[in-house]
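Below, in structure tokens: the form predicted alone, a single chain.
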Amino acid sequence: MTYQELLEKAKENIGTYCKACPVCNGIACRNQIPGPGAKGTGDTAARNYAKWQEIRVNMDTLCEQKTPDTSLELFGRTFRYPFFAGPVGAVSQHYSDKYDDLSYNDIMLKACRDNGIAAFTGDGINPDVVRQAAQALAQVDGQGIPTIKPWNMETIREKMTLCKDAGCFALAMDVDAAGLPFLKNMTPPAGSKSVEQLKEIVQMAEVPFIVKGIMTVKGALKAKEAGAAAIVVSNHGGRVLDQCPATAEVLTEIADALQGSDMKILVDGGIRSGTDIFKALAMGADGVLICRPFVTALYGGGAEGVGLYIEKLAGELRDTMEMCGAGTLREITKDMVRVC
């Protein structure tokens, strides 16, 4: 399979919301939900695209010829490269109903695991969307990272238990949800916390937290105060809310303000290969997140699928890594890219 006849073959499974496009850019889905869209005009979602394209990478191959490493340690974990499938919940009503939440993680998981990375899961109103997605993450003894979104704390207990009784090693809350308009339906009624509340939720964790929905300096020095072991830059895949600025755009003033703390960053948001990756790491982030292309490929491939587009994402980021003179991870600094 190539990753053409991939696209092809998503076309045909992945429903009407979804265009399973050769470049997952933000537009021709925009300003629709359910789907991969967004509320709103959708305009922030086609500025995180935009955005990591306006920086370049400096090109230096004056240097010592290697072999890369691309392989990053989390929580007492490597990896075999610094990406991870992101989360997305409920796959049948904003996708297809060729899966569902159970059978839709179980295929992720798995093939993530094979390929030496590992998959987030998502969250939903529907209880079974957690509970799916801890049966499925129970069969990979671990590994994969579950993401609650900020329920209230009854319900934020019972979807950790779940997660945690199946071996999950780490755990994470979506806080940036606190946009979707469905959340300000519950009763009562979910959403924003504050530090306090967010400081209990870590202690409830009993395992590595990871604060995703972080876009300011201020918002990150929180994080880090409530206990929270890694954040990830994200604005809900500019689901959320209009006008908010690309992650591109805040990840290196929010990677200076906690540099010399332990708290490790991810980032999301329109990243699309590996080159974008390697941007996002000499900018400040320890790894990246990438969602919606990863659905593409599971609709269209499925583990075949996946397991091809994190292959591709690792030859562009080693290629880059070769072209730039960069032979781990640490070694890709920010005079290895220029914003134009």
Ligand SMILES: Cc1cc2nc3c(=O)[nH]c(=O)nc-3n(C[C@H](O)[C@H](O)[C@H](O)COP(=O)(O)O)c2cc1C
Given for the second form:
Amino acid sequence: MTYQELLEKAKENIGTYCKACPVCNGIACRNQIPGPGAKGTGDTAARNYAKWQEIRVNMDTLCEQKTPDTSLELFGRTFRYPFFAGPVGAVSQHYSDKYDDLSYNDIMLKACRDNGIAAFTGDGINPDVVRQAAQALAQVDGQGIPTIKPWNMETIREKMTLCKDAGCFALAMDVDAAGLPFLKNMTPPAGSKSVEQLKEIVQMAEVPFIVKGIMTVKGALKAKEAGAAAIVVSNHGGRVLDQCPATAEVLTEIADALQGSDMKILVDGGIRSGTDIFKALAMGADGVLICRPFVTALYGGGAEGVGLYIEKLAGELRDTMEMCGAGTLREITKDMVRVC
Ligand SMILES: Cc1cc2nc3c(=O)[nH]c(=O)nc-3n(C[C@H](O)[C@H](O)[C@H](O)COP(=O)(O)O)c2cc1C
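Switch from the form predicted alone to the form predicted together with the named molecule and give that structure.
Once more the chain from above appears, this time first in line as the rest of the complex follows.
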């Protein structure tokens, strides 16, 4: 299967909202929710993509020839590449009922593990989603990161216990899901968390805890104060608040503010190629999440499609590393990119 064939197949399976575009740039689906679009005017997802394109890579082939080492160490595990499949919830609502969250997570976790990376799993109102993700996690030796929504403490504790019992190596929370209408209407109330509450959640996790949905230096420092092991610089692909800056616009200042700390920095939003991954690493990220194109890959080719997409990204990353003179991920430095 080629990537073109994968896209053609995805068009047949993915429903009417997502157009399985050759480049997933947030334009065709714009403000389509339900669907993979963004909130309000819907331009935040498009901005995420566009801002990575304004960063260019500095070619320099006058260096020792080496085979690039793309491996990433994170929380005691070694991954073949510095990218992860991002969490998606309610796939049958936003795409098509060819898959539901249970079958989607099952296939995605296994396909990512088999190809040397890990998938984040999403969460939703249906309690079976996390329960089933936990079962699937146990089958991949805990190689996945459940992402739990900022529910009330009791629900968080219940969901975390299921995931820890399954052996997950890290846990995440999309704190920005406070902007999702269904969470706001919960009783008891779910949503924003204070630093004190976040500290309690971090302790509850007992495994490295990742705060997803950080867009400011202030937010990053609060996550650090709470004891988080990592953050994901993310605006949830524009789905929780309209008119956010792009993640590429805030990554450098957040990375600068965290310099010298042990906290890991991940980033997502509009990262679509191995070259974009290289740019994110040059600007201070340790790794990236990619969400929507992984959905397209799975709807277009199941586990094989996910594997194909992973190898496509890996090839592009290796090529960029070779052409810019970086032999390892640590050797990818800020001077290797130009912000135009
Ligand atoms: C349909 C859909 C569902 C999502 N569900 C979740 C979720 O359950 N949990 C979460 O943390 N993020 C969720 N996200 C956000 C993504 O994980 C990611 O942060 C965002 O899409 C930006 O990455 P991308 O531009 O690569 O898609 C969802 C995104 C989409 C499009």
